[in-house]
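In structure tokens, the next block holds one chain alone, the form predicted on its own.
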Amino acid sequence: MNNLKVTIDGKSIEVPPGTTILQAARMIGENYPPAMCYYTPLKETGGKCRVCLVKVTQGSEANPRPMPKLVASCLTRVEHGMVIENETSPEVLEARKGVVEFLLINHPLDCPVCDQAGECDLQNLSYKHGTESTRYEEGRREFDKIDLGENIQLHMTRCILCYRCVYTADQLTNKRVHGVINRGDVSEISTYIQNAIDNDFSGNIIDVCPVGALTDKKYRFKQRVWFSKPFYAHRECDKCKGEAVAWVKNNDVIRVTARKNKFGEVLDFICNNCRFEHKNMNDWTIGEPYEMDNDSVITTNKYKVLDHSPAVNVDAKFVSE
């Protein structure tokens, strides 16, 4: 079949039948839609949280009328000859705005004690598409924290219901335990009479989670995400691939995670044996360090600290010594 053109904020590219806009404008590769809920290797992802919102000022060739609203990019299939304002449009980022205000609304503002900072795909949201303040006076949804087996805790008040850990526990395992449960305001998600999630695969709803709901018990406040080194790791397992990524600190593997792609992505999942069990530098063959954006928090480690007083006590050295 005949690939489609689609042009989107003045950009043009040609792309295979069945591509949707944020597949597109990922493909062009500057400034794409955000995403908070859709996850390229899971299935049935997207249309949730509704942050990649994107004006069709033309449908296609054969039909140049614009679309009458605003259309969520991750769903939304291209057309030969469409054209798309994503950045571009005022209507589109006054939109996003909205949405992370709403995102906000409920969010707890703990981000100083949150495991998630520096990582924090909400987090860098709110800066870019953000208020500084908030309209809203209500008081917030609150919970419990929920145990979730020996290695997961789930903080429900920072859960934004994106359904990525469903998906990946639906796609990964034969006996998924949780799920959302009740409607409107009071949805959450549960584990409906507090099974514990104990499959060998459980560990990627974490790394699959865009805020701090769903964190790692064995890392929680040992120790900020820029202070620790993140290197490529390897090794031989035979429930997964064994490609993980080991967050370094003074030569003790403090953690082990999945590798993302440049979305934010999981595309090689891992067992909970590499993410969990192993933790010595001698259980990973170390690589390269890992690659992270120039724009991520996570880069101050990459350079020296200049000034040697007292006060700075930090570990911040340069990552590939």
The other form holds:
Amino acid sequence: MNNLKVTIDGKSIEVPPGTTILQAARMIGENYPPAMCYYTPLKETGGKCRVCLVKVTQGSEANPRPMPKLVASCLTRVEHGMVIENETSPEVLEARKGVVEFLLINHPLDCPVCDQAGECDLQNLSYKHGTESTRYEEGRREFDKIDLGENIQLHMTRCILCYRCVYTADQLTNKRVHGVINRGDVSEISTYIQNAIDNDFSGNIIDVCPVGALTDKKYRFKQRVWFSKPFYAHRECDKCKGEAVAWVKNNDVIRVTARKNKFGEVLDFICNNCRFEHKNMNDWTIGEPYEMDNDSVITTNKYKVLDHSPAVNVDAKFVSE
Amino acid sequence: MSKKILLQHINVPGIHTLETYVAHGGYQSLKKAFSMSPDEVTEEVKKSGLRGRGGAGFPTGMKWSFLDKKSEKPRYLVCNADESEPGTFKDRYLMQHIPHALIEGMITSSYALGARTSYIYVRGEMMNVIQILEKAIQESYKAGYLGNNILGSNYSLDLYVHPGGGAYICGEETALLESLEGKRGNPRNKPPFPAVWGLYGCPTVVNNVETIADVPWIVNNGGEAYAAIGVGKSTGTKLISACGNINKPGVYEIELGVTVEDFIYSDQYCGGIPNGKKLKAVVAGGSSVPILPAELILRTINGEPRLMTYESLSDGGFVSGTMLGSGGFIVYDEDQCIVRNLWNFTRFYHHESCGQCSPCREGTGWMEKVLHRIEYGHGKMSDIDLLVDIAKKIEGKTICPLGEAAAWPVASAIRHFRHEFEEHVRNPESCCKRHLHRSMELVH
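Form predicted in complex with the partner chain, following the form predicted on its own:
So here's everything in the complex, that chain up top.
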């Protein structure tokens, strides 16, 4: 079949049939819509967070009518001749601002004590699309603590209910023991009968979590992410590929995560053995510094600077930016 | 006396039994339908102009024709009997009193759609209705109207009643299908629509109880006869469940086209407002449609009398109009507090949001909290605009229409009764007095 031509914010690209608007925008490569719930490696994700809403001003060449409502770009497939407004549409930006506000009204905003801070999608999203102050005056929602076992810490108050961890458990592990219970703004991720989430690949729910709701218990409060240095690391593993990122501080591996692409999506899921049990430099073949080129608060290259230069240069780099 | 299609025999003793139902002309449509091809039955429904009675008013024949006929997969007809909108109780009434009307409709409709298995998804709280339907289905199986080779036609159908778990959201058709599949009742993203990807991934039609119960009459008398009733594109009759400050609350079958004034004040229907009070406002189609003040519900902005039709009620858009919706007709007299009523509605939507998508999950709760504050005398003037803004940021941004259902009442109540909200903010003490007054009423 012929490729389909789509125009997003004035930039055109030809994509194969079946491509979604979000994927097409990512192919263009700049100012693509954010995504808090959609996750390419996991099937059936998307459509829930509503931050990727875009405006379709021309449905297709054959049927040029605009779509009446904003559509979720992660699920809407492109048609030939489709014209889409993302960041050029005030309506889209306003809607996105609204969704960010909704995501934050019950979020505890405990970034200063949250392990995810610095690599948090919600943080990045609110820097770009949020407002400086809140209009919410009511009490914030709280949940009872649920113990997920010795490796994973659940902070339900920080959860934005993207369902990614549910799909991860469904598609990666042999048995899902956690899920979403209850309804509305009190729905929560829970194991229901207080089971530990314990299987070879359960640790990946930490990596797919866009916020600090699921964090690594063994890394908890050890270090701010921007003070540790990530390196490509590899080891022989019979359960997974053994390709990971080792986060190093003072010649200690303080944390192991999966490698991600520029959209924050895991390339190869790693096993719990690699993630939680190998925290020695000798366990890993350490390679190049790991580059992150997404829009994170701790973006690429700063680690390289950290690695070779005194701290004062880091400050200079921040200033020059 | 206006024409009755569904409730013609409602007062016949024992009409809930198969015997009495058949004696009054029941199950006649089966023979007629089996003598026609399925497509001919669909064609009659198209000709009748019948529109979905669940609220959206989408043409039923057109919905049926969207069903993916090329697919090799089985097809399903699912009846949406998860009636839970505040103010709407017409389906329950119909199923409770004439269960066979629904079952007959299910058989003829399933035949038209080529479905071999059909489901009636009943709201979990209506346990008595479920029992009545189960019993009626058993009777129907015994009489040979259900099961294999119905009336020697070579057409076979199995019909099941499925009790819901008691969630309003499962009245949304895709959440209903998820629930029917045994999953959490979260609405699906659309497209694909159920006509292509429905129950178990098969082509499925989801119709309201009243819609399906209308089909036998259409088959018996022809689509044109049905289209002759009503006004314009609003054909046939409609069940209206009337409640609130009226002398005769209950379920009425009206010919579409009765004036709203007639419906409220004539003795044939609501019988006017008790104690000589004045009409203040009306919610015309279940709690999610915009509320209208008396002057706008009785007459359109152009001064024409408002009719009980899809078109007339939505005349003027949402600026000065509303919707026929599901037919849950709630009347408010001059003593009723719009703010308190709105808070109550919003509390409902907050409670019933599935929590899947962010605007509805967070926005409904936020609106409820702000409204609670205003109602109990802690509101600020800026809260009113805040409410309008929250509603605007929910509307059209959600996966399913529950977002709109929660946003529309808020937006419309502030649009038409802003002064009342301001009054609450200005006189917080009067709010307390009203509550005191109300609790005294309860005591006495």
